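Only one chain is given next, in structure tokens, and it is the form predicted on its own.
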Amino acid sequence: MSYDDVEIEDMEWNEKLQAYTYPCPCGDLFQITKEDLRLGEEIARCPSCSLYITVIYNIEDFLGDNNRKKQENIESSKQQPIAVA
């Protein structure tokens, strides 16, 4: 069970760590990278203690343009009408 559920908007981008961070009660920071988010990971862990939080976010906000285009192409190809002779 996670310590808390936190919206990604409430987290802070840390350039040095290259990760989104959120204060942990132990004094350190929960951390999660953009790559973790792209992969669908939603758990940000604290490197100093055993606590973790669940990050609430929209995965589409973290997909790159190539992945987004691939997903759109797959969805549009599913909607193509098929002529039967």
The other form holds:
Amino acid sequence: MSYDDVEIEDMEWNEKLQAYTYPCPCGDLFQITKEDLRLGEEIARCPSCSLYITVIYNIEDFLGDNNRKKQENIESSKQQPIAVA
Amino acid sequence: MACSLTLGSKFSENGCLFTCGDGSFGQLGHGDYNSHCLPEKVSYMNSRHVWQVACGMRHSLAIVNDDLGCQVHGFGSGKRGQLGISVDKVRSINVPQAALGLDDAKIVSIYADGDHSAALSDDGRLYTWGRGFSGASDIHIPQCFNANLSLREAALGWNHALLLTADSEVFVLGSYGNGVLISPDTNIQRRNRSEESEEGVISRIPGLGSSKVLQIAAGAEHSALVTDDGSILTWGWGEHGQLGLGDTVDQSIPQIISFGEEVAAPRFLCEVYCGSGFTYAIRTPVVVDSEIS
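Alt. form predicted together with the partner chain, vs. the form predicted on its own above:
And the full complex, kicking off with our chain again.
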């Protein structure tokens, strides 16, 4: 069971962890990366606990970077075709 | 002195307030959102006498009591109403501002934890504001808790509050029942057995028998108390061993902590305190008069 529902705007970007974080009741931090968010993941886990929270966010806000990356991939794939399963 | 995850506050003899730590929500009260590694005087409170502080996850409360009156001030994150300064949603403020709705009360204690705030008046009434308990809506202006209880002490967790009455009985306020992380199904059953009120669900702590409770303490998701026979009991979330019961099991009913003594151990005067996910106790042997002579 999710410990809480937390809006992404209430989470803090942690440069060192490269993740959005929110305090966990154990004293550690719930964490979710931008990559997780791009993939539609909505669970932020605490590395020290069984607890997790549900992150409320708009996936479109995070797809921007992804689109750019895709674009880069497309560019690179033009030069070097990649087989996709 | 009070501490939260990210903030430390202290005051000097003449009531000046100093804060340090994470200030990203304005919870240090310096008029900005900067963090400070050294205690810094809250200049807004310069001319005021601060005599009690409480720190929540991202907000702070302070009682000022001087010639200008007695008020509770709040600063930091206010998204859930935990500052008590406005009926409108306040995202955050970085200088102390007086909470509303407490004019008729003489506040003697303030409490803050998670996104909750509470204050106790000299006549034993509890005022709560901030995140609603039991999934109730958030309270933006301090509200007198509508229960026929005369209270001596309160303790806040992240989803529950413990209330100690003048008659040394303990009640819990909050959807997690006894401070345990429980499933919604269990919660519904528990609701039916509890007295439902506008502010949330209040229930008596089970399993205490006729014991009188001397002191209470709340962690984020666990609870502790001291009874008049010198026992320390804990219950709630146990994953990190914070219940001190030798395992990591959650408990829905208070359990007596064993200190592994031989029989005829001396009597102890006990105090118990909880951090968000840990607990500590102070036990002072009681010296009986006959032992002195």
